[in-house]
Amino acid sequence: MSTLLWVIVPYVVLAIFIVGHVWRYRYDKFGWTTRSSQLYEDRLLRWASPLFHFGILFVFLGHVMGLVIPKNWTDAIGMSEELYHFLAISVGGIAGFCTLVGLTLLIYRRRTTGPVFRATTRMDKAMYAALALVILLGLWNTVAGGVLNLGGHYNYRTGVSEWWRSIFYFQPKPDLMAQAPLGFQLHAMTAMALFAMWPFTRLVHVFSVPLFYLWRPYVVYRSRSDRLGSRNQPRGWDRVDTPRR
């Protein structure tokens, strides 16, 4: 069972994630969008969207630091385990809470605003459910394991993180996840479900961030003069008599 859950399933999900995005981009370019609903309602959106997007950005950076960067790297730069633990609990907890509040407001807005709800697809509902579950389980692991210390201390950097990196090294270590607490296992499984449906949802817009705007040339706007030379510029509805030849 460990091999199925922590070796076969991750590689299947990774294949679906990559191939699904390639297929979606080639055959559904017009559907590669967030399907923005800002025109229907923006009072809640102006609060929910920044909370969710900035929160999820810091959550992502926290996962990069926790999963991608090995423990011996942070030890090499002099970051103690206590400092890392404090940053993970404080910054990660705040980012996760902001993400959860933003997502809750987005779901409430989508359910209570008629035009927005009618534009919601079944895949959107499944995506919101999976995303909410992933965030809740992540917050539970942070609060229960890091703050309340329920179930004893578990260092995920020597367990879950090493398993995650071993998948990309093509040397999987399923025993590390099999020994992890149930909360981390559920968090990983729901995350894999979310990544499997990712290419077929509006989440594809993550890969369409307009970073080129940072380097695009300026657009120059020039005011149009009311008089060109010594003649008045005619208005669009004025009759203009052209000379006969």
Second form
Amino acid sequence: MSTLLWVIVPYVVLAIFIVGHVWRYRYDKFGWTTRSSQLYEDRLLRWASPLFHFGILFVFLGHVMGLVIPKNWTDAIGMSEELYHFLAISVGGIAGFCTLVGLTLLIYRRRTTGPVFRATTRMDKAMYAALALVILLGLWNTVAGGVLNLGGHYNYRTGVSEWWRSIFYFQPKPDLMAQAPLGFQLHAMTAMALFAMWPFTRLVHVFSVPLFYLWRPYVVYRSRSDRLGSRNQPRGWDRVDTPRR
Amino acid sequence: MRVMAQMAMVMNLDKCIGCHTCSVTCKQAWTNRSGTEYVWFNNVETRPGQGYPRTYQDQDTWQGGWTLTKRGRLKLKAGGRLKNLATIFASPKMPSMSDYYEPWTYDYESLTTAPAQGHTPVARPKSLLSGKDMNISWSANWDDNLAGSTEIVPGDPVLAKVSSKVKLEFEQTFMFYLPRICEHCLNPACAASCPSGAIYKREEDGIVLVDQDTCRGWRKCVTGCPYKKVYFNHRTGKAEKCTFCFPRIEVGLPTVCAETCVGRLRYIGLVLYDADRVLAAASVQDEKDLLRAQRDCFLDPHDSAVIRAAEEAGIAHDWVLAAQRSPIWKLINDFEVALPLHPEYRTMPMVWYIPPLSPVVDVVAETGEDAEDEGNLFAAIDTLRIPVEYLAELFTAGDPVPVTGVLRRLAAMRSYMREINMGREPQESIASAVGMTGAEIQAMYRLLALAKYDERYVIPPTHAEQAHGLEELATECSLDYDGGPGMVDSGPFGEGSGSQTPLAVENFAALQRRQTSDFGTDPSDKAARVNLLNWDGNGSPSGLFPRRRSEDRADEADRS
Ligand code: HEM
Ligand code: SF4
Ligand code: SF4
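Right, the form predicted on its own is done, so what does the form predicted together with ligand HEM look like?
Below, the chain from earlier opens the complete complex, with every other chain and molecule after it.
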């Protein structure tokens, strides 16, 4: 059972995530967009979207801290357990709270603004459900485990995190997860569901963060001749040509 | 010197009758799709008026275009690169649907399905966004012909810049139409604001396009463009804009708006410019110098040094010849009657305008004086501050001198040609009063008033040997694209997902045949849609009108 949940499923999700993105990018560049709904409504969006996004970016950074960086690294730079804990709970809690408020506003807006709701696809709805669930469970873990201390102390940095990294070393340690509290197990499971649908939702926009903008020249010039029409050359129809060197 | 070629347009505003044919044919060809209902790549607005989208010219509000930093460097008015990225999650200065207008249709079905009743059934307007009944309260040309002017005209941002005394007199004065398309700027602010780099300027002819496969829907270009000529397709989540009808231009045909213009007032041709001078020209300190700075970027295609440099830059010889015959070059440089729209936005726009003399002529005619007499017209141009100041706010960043100069030349042409038409001696003094010769005036008259088709449009086709580089070429079977005939409208990820369908399924040869044949042909793969993109003005495109009964009978006779 724990092998299935914490070894097989993660690898399947990982495969879907990677192959899915590659496939989507090749098949559907035209559909690769944020599908912004600002044109329909911008009073709520103006608050909700930045709140959600800045929140989730901090949450992401928090996960990098917690999952990717092993405990003995932070120990090595002399960061005490208390300091780490304090940071994780305060910054994580605030960011998580902003994310949740932002997401609630976004979902409320999506449901109540006629044109926005009409432009919502079935995939969007599934994605919102998964996203909301993951965020709620994550926030619950922070609040319940970190602040209220329900069910005793659990240090995820020696549990969940090591399991997470073990997946990428290809030496999975499912037992660590099997022993984790239910809240963490559910958070991880819903997150895996979210990652599995990720390539097929609008969330792909996350991978086109346009940081390159900061360096490129303002005006882009392109020559007609670097592309062969708006279609790819069908196979078997290559032009007669001398090989280019 | 780095020579580049730019396909440009000039519109002669005196001849625009505000019929909106250009807008309608453009819409039929390009934006007749779900998601672009509210989009008019070409729109015609009545001036004074608020324009489309509403008050787009008020850059204090909309923050479009460029501005200068304290140190005199060019910067996007909406903010630098970091600010642009920081505000990506909700663009702070984007017009909302109500600034364009909420698109609608009518519930036509109720007309035919209504039961017998005392009152005539009505087709109610239905919003195309929410599907609900709606009250129509604004549109792309709601204030056409100054409709509702007492309420709407005071909101005109251009009028607000003209002094208050002028505003008062203004109500009784004048009105004209301003057709607008994307300016295909030399220094496009839309491209500069695009975080993904999806908006690009074509090296060959300067046409500014959005790469639909690279656009990620950050919708920053909408804010960037001061003319608000990039639109967000709310179904596909991608930006779209005027394409200068590049599939037509590539084979030597004028754009759809120009081809169908009733007033025959649009001119299309090449100008050569020095790309190295553009940045400096766009950053001159005084806004009033921008017109001259932009003119100085253009290169004389008759100059042998320019010709040599053009050839070194890979511009084909027949393109240089076309640049020499270009009506744009003549109107901007030889006759000096064309002016750019809002040079103060510093994007170096490339659709220029000949300001209208008719408001002045009308005033003179109303007084009962001779409106063809150059003395009367010159005096009126000098005393009628209102139209001149207004036009100056539109075309010269508020400097009345160039506008007056153009209007005087147009007035002189009127008087000079009147003498000839009346069979009198042509008066060189009229011509010299505006710094021209009689021959020049006659040449200008030929271009402006007679406006022959092949002098209005000097469009060198793209080269056959580059044919494979044509963006819209179909050297393969025209039905051989993803989805095949009758493309699927909607992929699994929402509207328009899946790989791209080519814009035009015509190939080079077919277009050329069509261009020279006597028959209007249409592609029959789009059952209910009339394709005006390929229509050359010969005959009527089939499908636009129902078949005549006599034709049906002839068909029947054939069959039996
Ligand atoms: C730095 C990276 C990101 C950028 C630049 C970005 C940008 C955007 C933009 C421009 C929109 C469209 C807003 C609108 O006008 O309607 C959007 C929507 C959205 N983004 Fe992001 N995003 C980023 C990261 C993320 C992440 C990490 C997530 C979640 C895991 C996310 C989830 C969403 C969702 C759910 C929406 C839809 C909001 C709605 O309209 O209801 N984004 N994003
Ligand atoms: S007018 Fe056209 S080229 Fe110029 S900034 Fe606007 S969209 Fe870009
Ligand atoms: S078709 Fe020509 S005359 Fe008619 S509105 Fe357009 S530009 Fe003016």
